[in-house]
Amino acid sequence: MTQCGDVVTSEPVAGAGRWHLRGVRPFGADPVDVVLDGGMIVEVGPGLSPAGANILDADGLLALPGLVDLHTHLREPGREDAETVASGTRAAALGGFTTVFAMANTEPVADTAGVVEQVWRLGRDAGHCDVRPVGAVTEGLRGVRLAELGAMASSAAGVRMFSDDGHCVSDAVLMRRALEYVKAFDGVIAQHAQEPRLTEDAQMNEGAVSARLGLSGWPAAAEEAIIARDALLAGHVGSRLHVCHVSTAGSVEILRWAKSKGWRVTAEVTPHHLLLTDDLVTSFDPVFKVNPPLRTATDVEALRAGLADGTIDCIATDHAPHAPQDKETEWAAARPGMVGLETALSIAILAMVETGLLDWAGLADRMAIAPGRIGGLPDASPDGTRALSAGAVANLVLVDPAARWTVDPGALASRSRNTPYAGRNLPGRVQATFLRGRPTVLDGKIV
């Protein structure tokens, strides 16, 4: 037997093999034993004793489906000084993620079959979690001509989500054409909702704080106008629209209206928009500069309520690593973005579970089931009821709900250190992550 902190395992611990997770609590329910074999969950019940299995004593740990992040920036190819697929997926596994969707704003842009296949293969070779490339909507993210959507969809990477994230597809005709194109293979266009003319030179949320600091403001209407336009287009075309990083109370209301029409519109919210407000910008610390900007406490309250009632479908990290020279500079010159893969679950627990807005099953839906369904994962559970049952793919995360940990930027697996939570004590800790029955994390450490 080997001792791994609070987790006891029997040899060997490497490889998928056969695993007996003893005393886990699926979705926070009563303890049961779970047996993993051949990449699948093969048995669930009390008092199991499978022969020849690695034993993980999981007393007190919650079991949730492996988390899925629809919005991750892995930076490779081109900006390996900020992140690589290997380092980013290590961070993802430590955060409980078994699948991440890698955004297209790499260098070169992921706008061809060749680039998306490169990203997909890098993820497969790293092995920490599945990497699903997001293809660009337009060539070079320039918003002029559609990228090779069909070629990326039929490539080995099997792209189903397309986004110019970091740039808005502001041309309504081009957006309509993209929605029409992906409808043929049930793809989804993920829009970065930012009307460019309304946000020229914007430095933060437009409001009382921006007026006091003398910084040019980004009005909420710049986000809301694009969401309203694109929801109308999606309804007209009958195609799938996904709205990235929703940040305003008005956006929640527009999404609620669009869904009441039966249109195929989904949306995500980031952990930082569920917790942080624009008051933090008074420090002029560039770590709080993000796109879209941090909003008001009223917006935070509306976002939490929208996530709780299902108007917002899921949480996505918008993990945005930056090299020091791009972030540790004066506010106006700093690039927007925060790292978030390793802290996402804890922030969600703090904002949604500890406030009573979601239970563990609800959190699992918003961080695993719903994003898997939106992203078109082949093994996605349609409603989550079988995600931790016999016959399901063995993608799961074990969480210690009683643990607390302090964020140390220097200890993060990401190559970048731009976390807004440095020194903050957070609830919940990932103890183990399994990818198709193979442990990628044990006792909070990469295997």
The other form holds:
Amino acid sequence: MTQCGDVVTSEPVAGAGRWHLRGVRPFGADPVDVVLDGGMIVEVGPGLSPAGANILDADGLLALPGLVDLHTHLREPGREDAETVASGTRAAALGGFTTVFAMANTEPVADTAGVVEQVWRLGRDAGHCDVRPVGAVTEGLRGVRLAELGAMASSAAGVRMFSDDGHCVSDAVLMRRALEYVKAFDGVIAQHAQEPRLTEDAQMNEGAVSARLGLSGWPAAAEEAIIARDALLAGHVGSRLHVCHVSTAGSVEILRWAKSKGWRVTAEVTPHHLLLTDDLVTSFDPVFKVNPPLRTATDVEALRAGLADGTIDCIATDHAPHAPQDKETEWAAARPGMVGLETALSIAILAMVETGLLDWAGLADRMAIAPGRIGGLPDASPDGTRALSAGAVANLVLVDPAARWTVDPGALASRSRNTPYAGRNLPGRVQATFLRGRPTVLDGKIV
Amino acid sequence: MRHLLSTEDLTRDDALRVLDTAEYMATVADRSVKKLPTLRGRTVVNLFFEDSTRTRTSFEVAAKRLSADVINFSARGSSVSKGESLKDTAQTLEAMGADAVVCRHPASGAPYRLARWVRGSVLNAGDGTHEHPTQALLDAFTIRRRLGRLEGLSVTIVGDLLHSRVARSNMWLLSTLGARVTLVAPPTLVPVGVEQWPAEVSYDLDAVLPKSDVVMMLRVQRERMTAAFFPTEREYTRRYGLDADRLAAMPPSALVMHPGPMVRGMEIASDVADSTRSTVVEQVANGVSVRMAVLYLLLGGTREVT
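Give me the form predicted in complex with its partner chain now, not the form predicted alone.
Entire complex below, previous chain first.
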């Protein structure tokens, strides 16, 4: 069986060249020089002078490990009008990502070795960042029969994460079997926690705003009930559960409890759930329609606290591009989802760093190290100690934390424009991204 | 006012201006020639994505009495049923030069989207389970005509609060105009979050009736029963229906209102619906006056009609 480690490290490093990054601040620490060669970080220290290297004068730019997104919708195959692997990974590189996990709800669904290999190859050919396909848990995302999880794990794509994202694996027995089955290849089931009967035709968070707007409600309990059930199942069978896009204060409490039991449960939160609230729906503008829905300020506060204390392990974008005809409609007809790859780091800085909840090392953990570990990336060390040090793979991002920029939907690299941040002035700009020693972004532009 | 999208956003002054203007419009209905030249040369489009003969006809009569040209654009049999989007429909109406679009839509908020895509005025004629502002205005107009005031009155709204745009619009408007609103429904038909509304909530109709100056009954759709909101029709009627005994428990001057269409025998008994205390037919007549007032104020500007 092909190990996922073989997959990534066998990638070509041609053109990586030798780079001398002068005066970068790893995790915000004092400036040092970093030398990249042959796809690896070969030297880190003050005042280096490597021979024959391309010089990048970083002049105090922040250096973080290349960001890892466990939750991206690249839409290819099937909805290339909304996004392609190439356009989505360009957006990812510009956002500072070196790996994205591509969700399985494509057309056809990524529920066979053939489809996951196709997506993986498209990512490799585009070359902007690594694409790790997520396999569907059930055939066609229908929630009835398990897909061939083992075949996807053994494929060239080396799938380790499985999800029916967009749909909940609501059948408790099927969920239990999936959790058990993937133990054979150290897989993880990423659950979209949404009790389907409680959320039929649900349009927004159920609460004061939905009552006013007459939009049918998506109760927090519909997420929390599934998380509690799945945590119990994961604990019972000793399997790995990952909870997608946690959105409520109650979910954070349940996760805290599950972790206190020592169960192997991890969780992600999206940038938008760390910042936006359901009162934005008052405009009826479907750019704010997303699943799970935007919640209340109390939830936002609990999510931030949960991410800060590690109850929630990481940030994942749930980048969900949609064509204009799927968003420029009445609220109920619009598809849920927001693009997020190019704004994720800025929103995280705004919600977590500027508020003092995380320092740069903490942010790096939540956006690079922890997601790499959960996704089973071969370069991930359990505690992140290898990151940004000699001997580590040269996946890194240089950020100007003082720079501010205004979001212009038309200027995004994503093929879709459905950002909820249009016109917002945000902190933090990605200046350069290196994928195995090769720049994918320089001066804030795709190389 | 450029659009009329909700009563939640309607100021007290604007609401009173509509009611006062409607008083004048009502005098037109008593003339032998029921027509004013005010909106001559203006185009009003009735854009109805849901069947509603009553509301559409009311708007049509109102616009015609103001001499506007009226175009009825119904979703059925049009390009809309062939998959044309709301935005494309809006652009079509825009190209035809609609001065006002009266929109009825099954999706909450649809008129808000429309208002961003057309230059003319948008009148919400009922959007999903959100609002139905002209219904609330005509109800307030009816109460004021019958009882002489709104300030300080106790108004009880009974029925499917969760799914009712009429309940929402009335609750906001009546509270803006100084009435005390009590909402009565089985707990399953009360929205989560209702505690932030400017209204009392009760599950006990009999406790509320003796203190009510106005009781407004809402239609309860039979399909709610199959979705387990209540056990049986009979039980709903027993607990929340307005029959002669309950009518007798109300103060002698108290009104019975219903926005129609009624489900006789379900939420309202036939003899109650037809009693002299019922304003059901008046509400229909007043609907035309109020819609004339709204069209006039949106399209004719702020100059006095009289």
